[in-house]
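The chain below stands alone and is given in structure tokens; this is the form predicted on its own.
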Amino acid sequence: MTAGAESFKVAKGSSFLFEDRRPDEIFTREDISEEQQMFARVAEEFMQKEVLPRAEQIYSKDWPVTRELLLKASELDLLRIDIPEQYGGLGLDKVSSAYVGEQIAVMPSFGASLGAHTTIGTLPIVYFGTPEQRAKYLPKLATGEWIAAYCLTEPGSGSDALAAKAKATLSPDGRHYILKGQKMWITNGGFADVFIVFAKVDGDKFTSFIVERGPGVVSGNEEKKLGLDGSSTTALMLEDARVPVENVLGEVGKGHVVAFNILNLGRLKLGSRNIGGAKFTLNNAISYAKERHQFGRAIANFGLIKRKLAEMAIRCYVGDALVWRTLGMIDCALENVDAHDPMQALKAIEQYAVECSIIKVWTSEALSYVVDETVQVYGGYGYSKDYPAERAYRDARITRIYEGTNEINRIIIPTRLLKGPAKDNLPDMEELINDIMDRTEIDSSDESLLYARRVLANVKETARLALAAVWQNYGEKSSEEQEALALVADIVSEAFAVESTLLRTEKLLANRGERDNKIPIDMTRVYTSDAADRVALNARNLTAALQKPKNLGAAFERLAVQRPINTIVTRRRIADAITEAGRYLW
């Protein structure tokens, strides 16, 4: 756990929408301890000295090289961070694990291989394995002797995982399950030794199994992919694979509990990798913009290039605020459970499913923005394989698809809120709307964060009102109204993003003063202003789709009113700061 983490307030999952926080109550990137930074430096040095020099072999799909590098990663303790000490691991906090994930993002293909092994491949056994299963598998996964993979998707079932057709039939002697079926898009599929496989017992009991490579377990050909072409992705054929009954992971018929909780953890870990990749790509864009000259000067001096660089920096700053705040909340929650009871730990993590889904959607789309604009900064060279922008663009595209598509996660966000904390905290619609209509408008815009905090209050109110309106109109059938739910999800996500960013900046000001944090203030003000406009647009579209209450639109409009700020000048200051430094600074 982080040094002094006990001083941070334990916040329940989704409470951000119904409670206010002080800056000193949240964890930010600036709170990462020296010990945690040490692990990140080890990972960074490993990637620079061991992995990147062998990029050509990795991209040529030389899997023995990838396995060799995974073994070296283990020697540096990079595979054992999340594994309990009694099983050969380090049993460290989620912040340390995510910080390592940020560093491996410098090469997304190898990062995918390592990340799939340590997260969705290993964590099912950490959290759902019996003592015997954990003792058998975790030590070898910790050393890299065995590499793990996760097998959920099938040719006919992607987002609808429970529609899987893979079958598990108990053998006549009751000692094995016979698995038949096919899995798709398996990261590490070409060389993994252990697979977390989901199949239906007796045709209907969705169940998780630990499957070792052996007779009846056959990897397909390597997929010809748009990106991540230095990672192994194959189908997995199960041809009467005999799996001992003791290799059932969790309970028969409860495979969905394993699948969805592990994907939740995967979304959390993906956030730091996404933002790590965005920063790396932004730094490339900054360097190129300073070197490339047109009309007698560096393109970094042109206004529209400054706008791009500034917005990329803003997305990195906000993404960090989201990711590290959530990681801090989870680590604080884990402080209050028995470290030797994995199910307690999992339950503590599960309550942050909404935040994890927000992180997955927000950071993947932020990364997509950064890599796209980096191609634009490079111009024609961005389209060339000889320059780094092209590969970053291709590698980033998958992040909006795996670990649950962004569409699925946009449904998860409001659905889970309406089934949990929001249902218990939904306001009285008529009373709330009357209260909103009686309020005075936000009086002015200024250069401080006071105005941003007032805007935040209105964004959060809009989110609560949107949830209540959807529930009033659709009730238990809300889950069928995907377009409306997506609008609400984006409003809720902006509320979390704005608050996380504002709290991070306020904490910086409290600790270091305004003089040294003028650019974070600028980034916070620009993001808050733009986010409020996006929220207003989504609220208007939601209003048009709903029948009641009749004054909903007027209330949304009252909450949407804000004074414009000069984002042109503000973005120029941000761009000038990172261009002068030659890199992203925060």
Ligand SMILES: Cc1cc2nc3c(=O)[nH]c(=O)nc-3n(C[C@H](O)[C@H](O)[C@H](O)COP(=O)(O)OP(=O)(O)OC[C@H]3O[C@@H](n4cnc5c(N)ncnc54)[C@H](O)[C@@H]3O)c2cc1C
Second form
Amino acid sequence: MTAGAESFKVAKGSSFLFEDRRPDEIFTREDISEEQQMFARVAEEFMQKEVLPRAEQIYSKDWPVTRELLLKASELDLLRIDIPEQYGGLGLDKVSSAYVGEQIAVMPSFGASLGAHTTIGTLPIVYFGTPEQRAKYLPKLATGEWIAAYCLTEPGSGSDALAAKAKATLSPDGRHYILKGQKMWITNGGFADVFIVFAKVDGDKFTSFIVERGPGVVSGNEEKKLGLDGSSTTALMLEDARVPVENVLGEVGKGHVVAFNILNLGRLKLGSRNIGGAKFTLNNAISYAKERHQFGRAIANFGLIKRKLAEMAIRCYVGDALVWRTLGMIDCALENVDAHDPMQALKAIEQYAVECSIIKVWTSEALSYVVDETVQVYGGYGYSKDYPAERAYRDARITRIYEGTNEINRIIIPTRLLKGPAKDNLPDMEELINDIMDRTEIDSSDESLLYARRVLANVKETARLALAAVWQNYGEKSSEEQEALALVADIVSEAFAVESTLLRTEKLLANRGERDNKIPIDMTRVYTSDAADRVALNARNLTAALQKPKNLGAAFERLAVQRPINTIVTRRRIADAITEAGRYLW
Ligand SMILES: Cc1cc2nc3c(=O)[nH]c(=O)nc-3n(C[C@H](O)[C@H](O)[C@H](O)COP(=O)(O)OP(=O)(O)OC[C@H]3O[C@@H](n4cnc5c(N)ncnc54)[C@H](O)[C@@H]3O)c2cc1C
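Give me the form predicted together with the named molecule now, not the form predicted on its own.
Entire complex below, previous chain first.
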């Protein structure tokens, strides 16, 4: 483990909703140590010098080139970061590995190949492998000699992964499982050597297997996709593939534990890649807006272009606040468990499932916003394949679909809260509503962060009230009320986003002073103001759908911000700062 996490407070999963934090208790991007940055620098140089120059070959699906580059990545230690030292890895913390992920995002196609290998392909063996399985597979995955893929989805089962039809039957001599079925949309499917495959033993016990390429393991054709032209995506046919019984990963009938824990880690890692991609795209948009002249001026001077650039920067800043705070919390929790016991580590990570789902949804939608507005900044050239905006737009779209669609993750957020921490912490509704009705409205007149602090308190209260109200109305049947749950999910996510952003900025101020941090303060205030409006609207829609309690709507209105801040002037300042610098700065 690398140093860094031990100085921060261990925060329990989902506790952000029920407890308040001080800035010094959370991890921020600014806390990433020199040591933690080391491999990211290597990754950045590797992408610039080795990968980007071969983009055309990668996009033309020249898989030997992708394999060769993965081998080069391993020579630079980029494939071994999450693998324990005794199996040829570096066993580094999640912050270090996510920081590498951020650099790889400069080319999402290659990022998908490398990310699928190191995360969903390799981590199942890291966390669930027996010592023999780990010793056999991890050293070869660390060197890139073998490339891994993760095979959960099937033609008939995507979100409903446990409805898989692939079957595993024990051979008469009891030495092999015979796997039959089809997997779908497998990243690295065209060239991987090792597959983590989910199939049902005797048709009902959902189980995970390590499957090597060989007889009966057949890749389908490359899918013709909207984006990620340079990543391999194929079906995988299992035609009576013989898999030794010792290749069962985890326990028979416990494949769901492997599948869902790995998806959770995938969501976490996706966060830094999404925001990394958003920052690369924003930088292109800034450069273009400075170069492109219309009506005798650079388009960066127009208010409506400033608005876009500023909003893109805000999403990058907030996204980083969410992502690095969560990574820091997880590293901190991992510092407190036995590093040699993978199950303890998984349990420590699993408690942050709500945060991981928030990160997945929030950062993928931030990236979508950024790539979309970048196309708009480029105008007609944004629609041209000769300019980078078009590819970025196509490549980003998948991030709202895989690692659990955003719909599924939106359901997970309140459902997990209501099953776990929220259930024990739900407020007494009547008491809370009476207390809220006695309060005065928020004063937004001051320019400081005090405004954001006050809004945050109200947003968190709105989130707790919304959760409690859904529970009071629907109880155990809440899971059937998806529209209401999604409204709650978005309110909860805004609470986490506003708090993480505010704490990041307060920490910056404490360390570097106000003079140097005017723009982070601006970004925090604008995000908070807009988030408060979104939260108020969601709360209003929720109230309209709920029967009780009396005065719920009035309490939500009391918690809503009454007087908006001047976001026009504030966004202009943000845009001017990044335009002058020629790039996103934080
Ligand atoms: C480029 C690419 C790479 C991929 N890589 C991999 C990989 O490496 N390994 C792998 O196993 N899979 C992979 N996938 C598959 C991906 O994870 C699935 O596509 C995803 O989980 C959604 O499943 P589906 O496509 O069957 O959609 P469906 O599950 O059919 O969903 C269709 C729509 O219905 C919604 N929906 C479904 N169920 C619910 C519900 N209960 N409530 C509300 N809405 C619902 C979904 O949100 C979605 O909008 C990849 C897919 C792509 C496109």
